[in-house]
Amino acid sequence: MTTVTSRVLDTREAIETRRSIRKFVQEPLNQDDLREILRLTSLAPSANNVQTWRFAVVQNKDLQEKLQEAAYNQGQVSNAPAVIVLYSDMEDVLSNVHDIFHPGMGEEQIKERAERFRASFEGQSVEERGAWANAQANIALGYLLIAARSLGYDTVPMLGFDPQKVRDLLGLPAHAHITAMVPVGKRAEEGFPHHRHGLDRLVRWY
């Protein structure tokens, strides 16, 4: 059973206190907490339960420095005690498509649904279905940020990097879409408070 060492924040507090943090306390992450963050993230929903997301967890400083170079020398990559590279792999999903369906459906229904699901992507290119998978992985990204904060950790979601260099450094397949690079740790700065549009600008009521 996972042992969580940090005080757990409720959902509202985690959302309201989340900041984009780029300077972190220089101490290793508790590995039980890290695994719990990933476990909670893996509970994110996805269309047909495809679960396209995968995680590359980097806690090696030499590799982090190389990832920092691939991220246009953004210092938070090597300053954080860990970096989670969230990516999607639709080809792995299609190769193991039976795994996404609940066993409670029964063998025949799983077989039928798996065949129908696979057929729905056969006419698409690897890039097209990879883009669809990446959209699903973005749901997990939101979960990751809140899950980390709920356990008292901080993050900054990064899209500024060279995807091919990151794939090469981590040995990821060429078809993988990298959703985000996410440094994780305890904040060593407060960061800016939220600056968001009001609901009157964002919402239409019908």
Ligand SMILES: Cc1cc2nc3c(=O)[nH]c(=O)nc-3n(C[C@H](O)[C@H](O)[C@H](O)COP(=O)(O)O)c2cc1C
Contents of the next structure:
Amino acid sequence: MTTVTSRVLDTREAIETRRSIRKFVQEPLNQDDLREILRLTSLAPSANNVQTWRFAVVQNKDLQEKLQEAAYNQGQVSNAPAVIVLYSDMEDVLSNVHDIFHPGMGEEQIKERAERFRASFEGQSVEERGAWANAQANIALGYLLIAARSLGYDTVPMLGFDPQKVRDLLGLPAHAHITAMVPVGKRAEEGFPHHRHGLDRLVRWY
Ligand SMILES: Cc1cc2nc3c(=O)[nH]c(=O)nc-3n(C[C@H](O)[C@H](O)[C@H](O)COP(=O)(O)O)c2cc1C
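Show the form predicted together with the named molecule, please, the one above being the form predicted on its own.
Next comes the full complex, this chain leading.
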């Protein structure tokens, strides 16, 4: 755990005060805070502990401007001090399956489980298992937004971009699914208050 530079918000406060922010204070991100946001995000759970999420962290205005073009010119991409492109890479997971199992299991069990895990995806196309992997990475997306807010930062999750252009700009493999582009920084606008369905619209109680 690293020392963070802002007051830490508790989970409830972070959720209540998170809102999409598209204009940021023009100052570089504290690099320890950024690493802590990524570390907290990486603690998200996933099926079989696959941890399909990967992060491309961009803090380079030239590259951000190119990413912005790929994002239909949405200004927050170059306005933010940093952009985290969260993507999933199932082929990397499958090439290194042993890494996902707890070392406490012992080598025999890890070997057996790794084989079973690999076999369970053999019948699927790269695209099918990539989509499954991306569903896991969406759990990390939720963590990322709340982790950032809890350390006093703001974000806007984005899916409005051309994924092939983003892959090309970042040199990501063709099979990588991009979960979201997430500009991060400190808010320089208020954003919109939550507008959400009430529980009566969302919940069936049994
Ligand atoms: C998966 C996803 C994709 C989104 N894509 C964009 C986007 O491309 N551009 C944008 O300005 N906002 C984008 N948003 C932000 C939503 O518009 C926003 O979360 C929603 O309106 C609720 O507002 P709030 O985040 O302030 O609570 C996206 C949000 C999510 C979760």
